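Just the one chain here, the form predicted on its own, laid out as structure tokens.
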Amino acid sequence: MKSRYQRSAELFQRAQTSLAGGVSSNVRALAQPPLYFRRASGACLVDVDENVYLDFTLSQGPLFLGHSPPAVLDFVNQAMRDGQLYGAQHELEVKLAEQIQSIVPCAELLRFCNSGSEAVHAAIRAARAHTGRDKILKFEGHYHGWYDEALVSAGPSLVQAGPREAPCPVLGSDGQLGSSGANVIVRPWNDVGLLRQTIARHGSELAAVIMEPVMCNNACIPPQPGYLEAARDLCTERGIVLIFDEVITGFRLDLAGAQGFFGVLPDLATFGKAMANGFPVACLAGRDYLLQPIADLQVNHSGTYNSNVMVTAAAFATIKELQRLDYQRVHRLGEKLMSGLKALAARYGLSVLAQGFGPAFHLAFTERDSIVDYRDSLEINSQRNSEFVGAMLDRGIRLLSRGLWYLSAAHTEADIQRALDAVEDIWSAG
């Protein structure tokens, strides 16, 4: 019998002779089977075998308006007819900066770049330049891009991580310099007491504390009540730059990002993904005194493709659409989906945890009632999750292998019910 994924399988086999591993990002190698897509619109994707999928991956989160929104594509098409890349300034980048400045609380000045990894790199450099200190504090399981110094303890085993109170910095890739973690202090997240102890001991060495304000990359863990506020106060007391990595939460959790949603302002924040609905752009935003050294050319920040016409137009049009969006509707849809998943799990006697927020949440096969830090997430039954994701794919529902579900403005009540019907079909069969 012909496989429903046959054409994708053939393309993947062919790709392995030209692309390393057959893919262009290591994350994509985790998807099984590796699918090839032909077109997408709204909340749906169509692969090269003409299978149609309801999409809850949204390309790892950027597509908050859904696939191929006409308002964004039309604006990009119109803008790029006049030019794509000038090696100089253009008016639209000023308009985009002003637009973000009017929305994001901490955005007194901005710089545009091409990816979240670049934005984080610039944020850390700016923090070091301002403080004259070398070390940064990051948290287990938080992902801040694939650059050497950022890719530390993003997914270590317990054996690698070592003691909870003082984890070892664990490099995430072969080929990283052994010194990549030398200026990185790692701690578990969501523990105010441990954060206070660490800053009391290392505060004079720390240039920055960097975190995802919601730990989206592992189990979509919300901050414990008062945690973000404590981090803000402690950084202020010791002259440490507080950086929020809002590459996922920015423009998704709220128009003003997690900082707007929780009412806690960082000194610097990085944005990407949802800000341009799939176009490759990111930005560093923050206090004017932290970005002034970049403006004065004392801190290098460069890039040939920064604020090119296509991505600037995409971001401007996307944010314009988001300013009209009913965010509460997306939150309600996601909450309804989470509630439905919990109800089905209870009906069929399954130990399942759904946590997070409407626009992004995590489904875990675990005995735990909650997951509050990375070490808790290591108790998730990854094999059960992998089997579930595969079964959902066969029923036309595309999910991320790590259990994170993304909602978009394009999803409907009918889509939520379709997903729940597919889950019930799987779980009722035992």
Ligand SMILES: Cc1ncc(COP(=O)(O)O)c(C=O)c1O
Given for the second form:
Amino acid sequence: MKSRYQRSAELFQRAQTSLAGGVSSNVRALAQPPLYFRRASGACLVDVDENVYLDFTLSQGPLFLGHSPPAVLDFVNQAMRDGQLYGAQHELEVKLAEQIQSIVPCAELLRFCNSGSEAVHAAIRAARAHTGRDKILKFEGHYHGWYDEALVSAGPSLVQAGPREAPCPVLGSDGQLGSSGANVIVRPWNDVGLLRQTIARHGSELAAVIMEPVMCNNACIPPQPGYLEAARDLCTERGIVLIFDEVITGFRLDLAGAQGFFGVLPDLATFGKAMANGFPVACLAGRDYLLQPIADLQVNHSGTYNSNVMVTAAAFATIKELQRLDYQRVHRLGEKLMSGLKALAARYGLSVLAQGFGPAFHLAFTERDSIVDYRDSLEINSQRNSEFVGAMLDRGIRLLSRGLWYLSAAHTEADIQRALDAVEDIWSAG
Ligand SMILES: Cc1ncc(COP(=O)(O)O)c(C=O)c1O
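Got the form predicted on its own; any chance of the form predicted together with this ligand too?
What follows is the entire complex, opening with the chain shown before.
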């Protein structure tokens, strides 16, 4: 019998001899079965076997306006008629910078780059240049991209990580410089007492504290009440640069990002993903005195493709749409989905935990009633989750294998009901 995913399977097989592992990003190799897509619009995708999916992956988050929003694509096409890359400035990048300045509380100055990983790299460099210190404090389970120093303890095994209170920095990849973790102090997130102790002890060595203000990359963990504020105060007291990595939360949790949503101002913030609805652009934004050394050319931040016309136009048009968007509606839809999932789990006697926020939340198969840090998230039954994601895919609902659900402005009440119907179909069968 012909498989539902036959053409994708053939393409994946063929790709093995030209693309390493058949994919262009390691993260994509985790999705099973590997699918090839033909087109997408709104909240729906169509694969090469003509299967139609309701999409809750949104390409790992960027597509907050949904797939192929006409206002963005038209603006990009129009802008591209005039040119693509000047190796110099153009007016739209100034307009985009001003637009972001008017929205993002910490954005006194900005620089554009091509990916979240690059923006994080720039943020750490700017923090080191300003403080003259080398070390950074990051948190277990937080992902800040794939560059050497950032890819430390993003998903470590506990055998390697050791004690909760003072985990060893664990490298995420073969081929990373062995010393990549040498200047990285790792701690569990959401533990104010431990943060206070660590900063008391290491404050004078720390250039930066970097965190996802919501730990979206592992179980979508919200900050404990007062945690972000405490981090803010501790960094201020010791002259440490507080970096919010808003690559996921930026323009998604709120137009003004997590910093606007929670009302806590970092010194530097990184944005990507939702800022251009799928076009490859990111930015570093922050206090003027931290970006001034870049302005003075004391700190190198460069890039051939930075602020090219295509991505600048995409970001400008996306943010213009986002300025008109009813964020509360997306929050409400996501919350409705979360509570629907919980109600179904209760009906069918399953232990699940749905946590996070409407625009991005996590569904976990676990007995726990809350997950507050990375080590808690290790108690999730990931096998159960993989089976669930596969069963949903067979019913035309595309989810991320790691349990994160992304909502977009293109999702409707009917989509939420469709997803819940598919879940009920699976859970009612036992
Ligand atoms: C919080 C966070 N920071 C940084 C990155 C890296 O961004 P990019 O994949 O654009 O390099 C990601 C990617 O998922 C992320 O989730």
